[in-house]
Amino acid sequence: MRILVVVGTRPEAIKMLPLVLELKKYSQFEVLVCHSGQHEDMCRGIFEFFGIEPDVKFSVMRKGRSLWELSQKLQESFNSLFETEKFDLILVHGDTTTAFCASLAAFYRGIKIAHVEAGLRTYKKEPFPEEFNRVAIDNMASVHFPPTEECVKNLAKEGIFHTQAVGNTVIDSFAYTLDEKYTSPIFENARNRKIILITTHRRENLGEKMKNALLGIRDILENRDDIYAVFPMHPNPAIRNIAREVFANTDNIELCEPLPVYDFHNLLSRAFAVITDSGGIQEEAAYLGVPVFLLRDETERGEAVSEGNVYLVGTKREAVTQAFFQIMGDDTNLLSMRHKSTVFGDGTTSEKIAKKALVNGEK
């Protein structure tokens, strides 16, 4: 059974490479990995960390390239690949432009598609374009691996039945990354202050929304000298320019390059809280018991909100500040967010997916 695992972005690499290692344990599979290059620089270190070299590499990103231009280039690249190479199954992940374009090219050529992290929904247009991508991929796929029971229900509403919750492969990655003996210069810089991690990258938050959210974070930092913030900045210049402008005179924050997955996971596991608009970090933080203040008005990972690990705060300056102080000033609220949850998996998702892929291949 010839399988192509598709990776494009940093989150995809973190979530899919543990699955690649699991699939390679089975002699029944010939596993190839395609890296689309959507996050070329941010993925390189992750491939090296997991000891995996892509079998196929595209180079699709250019400075200032629009979403349309990226999609067009990805379509051309995947179409050429599927024209010359034959696969029994492609595995795509989540809701990225890479996953959507790979799925569409495979669908047109009659190649079976398996969707890892299927069934997530907000039932709104945001996050953009992720919500559209994930719905479209689920409709093209013939094999679905939903992470939670809620995702199973979402798929059933759309006529996709007989799926089983398998968890999320991001939890599997902790077996490779978490280190009890981890040390970092960041700990010295923090000087025993509580560490807060900040990340932001959502397309729909670019501009004034992002600036207002970061101003809210600045208000928090200016009123809490017991806190030290670490902000690994996304490479997008629009994000970096806003961050540098807002935090230009803020002493208790460290603006840095994107962290290697080993460092990020270990810092996350030791963080006091996370302020983010990320999807995957909600899953990671819930498993680690780290409170998440989410800079969005809705989430496709509602389980994390129900479990009490994630607090939806939006992007308004006052709302960000108020939510943080409301939670952090109440021990009951804080404790309710600090519990560890396995709602997104227990570290065995890759094994479950590999076994289900084997069964599908034998039908």
Given for the second form:
Amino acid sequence: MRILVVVGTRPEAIKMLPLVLELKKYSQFEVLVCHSGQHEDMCRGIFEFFGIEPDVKFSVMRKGRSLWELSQKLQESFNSLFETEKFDLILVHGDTTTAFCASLAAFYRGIKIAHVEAGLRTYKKEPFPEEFNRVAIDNMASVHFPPTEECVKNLAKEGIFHTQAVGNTVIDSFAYTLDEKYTSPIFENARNRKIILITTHRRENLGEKMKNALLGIRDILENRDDIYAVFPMHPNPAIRNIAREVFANTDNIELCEPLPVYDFHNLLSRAFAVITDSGGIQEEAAYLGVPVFLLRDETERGEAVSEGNVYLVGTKREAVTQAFFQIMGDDTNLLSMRHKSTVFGDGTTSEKIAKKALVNGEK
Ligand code: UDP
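Given the form predicted on its own above, produce the structure of the same protein in the form predicted together with uridine-5'-diphosphate (UDP).
First the chain shown before, then all remaining chains and molecules of the complex.
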């Protein structure tokens, strides 16, 4: 079976490369990896970390390129690839523009699509454009790997039956990244203060919403000198400008470049809490038992809210501050958020996908 694994963004690389390593163990598969270049800079180190060189590489990003232009370029690139190279199956992940365009190009040519991280839904227009992408990909795919029972149910509502929850490959990546001996200059900078990680990147939060949320975080930091925040800023200048403006005079925060996944996972596993609008970090933090304050009004990872790990905070300045102090002031709340959950997997997802589903054909 000739398989193409498609990767475009940082989270896709972190979640798909452990699966690539697993698939390469089976002689039945010829595995090729395509990197679309959607997050060219942020993915380079991840490919190196996992020791994988993409077999096919596109370069689709240009400064100021719109979503439309990006999707056009991606569709053209995948279409040309499928014109010259034959694949029995493509494996796409999640909800990115890369995954959507690869799927569309494959779908039009009748190439079988397997969707990893299938069935996540908010049933709203947001997150934009991710909700549209994942619904469309699930519709085009003929093999689905939903991470949780909730996702299995979501797929069934759309007429996609007989799928099985396999967990999320992001938990598999911890086998490569987590290191008991990890050290970092960040620990020296923190000087025994509690470390809080911050990340923001959602398109729909850009502008006022993001500014308000960051002002809420600034209020927390100004009130708590026992906290040291680390904010690896997404490369998008619109995000960096807001962060630099809001935290210009805050001294218990470190604004830095995106961290290599090895550093981010090890810091996260030792963090007091994380404040984020990320999807994948909710899954990682739930497994590691790190409280998540989520700068969104909804989540497609409702399991993490039910399990107690994720607090849906939104982006209003006062709401961010209040949520933080409410949890931090109550040991019972804090304890329930520190609960370690395997709802997103136990580290065996890649094996389940490769062996049970693709080799043995089990549903
Ligand atoms: N991450 C990282 N370095 C950072 C921040 C995040 O390696 O400085 C990783 C994080 O561990 C997670 C992924 O990036 O696996 C999340 O990516 P992002 O929040 O950009 O996307 P989403 O998960 O929301 O699609």
